[in-house]
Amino acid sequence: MTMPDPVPPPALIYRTRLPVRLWHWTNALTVFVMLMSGLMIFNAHPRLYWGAYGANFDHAWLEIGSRGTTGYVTLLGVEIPTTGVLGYAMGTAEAFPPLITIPSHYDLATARLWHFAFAWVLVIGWVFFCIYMIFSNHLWNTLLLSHEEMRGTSLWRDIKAHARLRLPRGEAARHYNPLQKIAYLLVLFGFLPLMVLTGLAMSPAMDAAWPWLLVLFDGRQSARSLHFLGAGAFAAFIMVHLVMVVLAGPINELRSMITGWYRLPPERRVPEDRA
């Protein structure tokens, strides 16, 4: 009876460098900060409407409230009954509760503070990190896909293992997968500018001085409603992220984020033919 050859240990290789490294972190904070923040902002007026105009009387295609202690969420003239969730729960009759704003009670100068505060460490950050893309080749080496990445039947692939969670392994691990790296793009060329424009375009103060953003946007509430659609985008972001990481292995993932250095997953083991 022969062994079977002893496995190597898996490579340890230094996947995530510094820069990449503070910017997530700081970036992860930030954000958590601002969707928390906007959701005490919102609750001031727990209503969105398209185009230049939006008050209590007009139509909005979103609206949370409550009625005594029934909770309920209007989407597009659609009443869906969300009382414990949203428009009244945690004994509050709030838009969103309590244990996810901040403030944990209604104050929306303060909220507004923390909103503004870390916009400009979204800001900053974003900024440097972009420039530290461009001069580090980590945009051209790392983000950008390359012409086989690119190719459809290469992208249907990898959105099939993705889907039977089958996730990249040995080598194939080294890099960032093609889903990874559009995500990522989507976020840093997408998602953040969009976010910075909409938040600016709110500001009557950045709108007499760039009137050209109620143009792009079409008025001052649609601005608003991509906003809040914007931050929706960036929560559902996280959420598959942070579920990727334990899929993946989060210690592993953490160690990256951490000190840098990555633990390739071994290869899987194809079981030989038995006579």
Contents of the next structure:
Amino acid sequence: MTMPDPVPPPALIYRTRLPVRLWHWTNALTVFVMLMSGLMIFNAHPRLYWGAYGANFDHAWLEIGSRGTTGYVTLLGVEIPTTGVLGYAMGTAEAFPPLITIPSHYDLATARLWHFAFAWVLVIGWVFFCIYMIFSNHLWNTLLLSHEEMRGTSLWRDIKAHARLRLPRGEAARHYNPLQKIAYLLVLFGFLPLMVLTGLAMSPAMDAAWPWLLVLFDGRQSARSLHFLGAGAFAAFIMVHLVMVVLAGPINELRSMITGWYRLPPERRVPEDRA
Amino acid sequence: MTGLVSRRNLLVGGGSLLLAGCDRVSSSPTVRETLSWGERASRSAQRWLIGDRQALASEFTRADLSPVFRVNGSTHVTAADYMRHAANGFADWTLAVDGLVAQPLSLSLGALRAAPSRTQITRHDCVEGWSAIAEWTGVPLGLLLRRAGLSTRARYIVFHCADSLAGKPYYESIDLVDAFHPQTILAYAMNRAPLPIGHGAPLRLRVERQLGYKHAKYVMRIEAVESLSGLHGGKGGFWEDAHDYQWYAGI
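Would you mind giving the form predicted together with its partner chain, to go alongside the form predicted alone above?
Then the entire complex follows, led off by the chain already shown.
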């Protein structure tokens, strides 16, 4: 009779350094305030346009509205009933319901106060984190993909592994996987600059000083649309992020993001990668 | 089997408590003061990024005009004096320019139309988020201030308006950099027609590079002052006083 292989106790490794954890938790708060106050600001005029101008009599590609106690979303000319979720919900005729806006009632001035204050937290945090990333080698060693990882076959393998929800284990879990790296790089150097610049493009004073903002985004109303789409994309990122945390083991992931210490998930007993 | 408290009720109830908490946080003076730090930072950063604030707002062509320029804020004025002027086409209406000036002025609409003018096709940006483009023609504000002999003590230009919102008179104010900016005009024409009542007849301020609520309509009197603290709520404008909108209105 053979005994089962002795399973070595999973190694506890120090994976998440303090600046990364600070950046993460500051943003966990900041992003929620930005998204929720942003939705309140959107409620002030829940219509989106493309081009330089756009107001009530112009064609909106997206509108969230209500008729009586019926809520609807009109997307590219197609009306979708959304009563109870958008347009009319919780007894309130607002585009986004009170549960997800800051403040919960219509108050544009206060929402702007929250939005612009936390915009600074986001931007200042980002600047410090960029400095940290460059000087600590976090960018080169942790985030940028290696030549090996950038190869098509390797990326394709990672995509398939994600699609089957097979997350890295053992030594491979010591580092971010390629798709994870791409997601973080896109947030840091794609999404955040896009949100800041589309935000600035909505400022008439900044438009005068930096007219290239309007050229870049094809007008102020297009910038407003992109700002909204960017926020939606980030909300989707948060959802995927949370799902991945749950799949990867929420306790272990949370400990790693709070204390820095991460228990390497043991290797799978059966070699599985025959794809 | 459902308990006395359903999950849904628990969620909604919990949500409401959370919301009430959040809203209490929002209305706390300490929190608002802390948050307004962000506003001050935005203003300073903008002033720093923009430099001397002389850049011109983008101007458009007639092909870019909004087909319909919506009316908002006050759409008409009910003050008896104003209605009398409106009834006879503002023929004996005059604009007062006073306060810290050497020579107070009283200018008829005819005199304003006869003065050198500037025409600009610009984008109007409401704090709510929408934008509309129109062509505006009017007298550069700087011209009037120079003619009135602005005192060196003057720091702000205040616009007193004929309209009221929620029973309070509308007013706005800008600093001297904005007042002397070439695109800051007192417009009497919109899209080559006399300014309609809905858009502030007979005269409205155009202070491009700022949000819509700064563009005072129904301007009756222009006053040069040293400080805004003695006027109405002291924050320099109707929306600033009533709802804490930002005076600098740059974003």
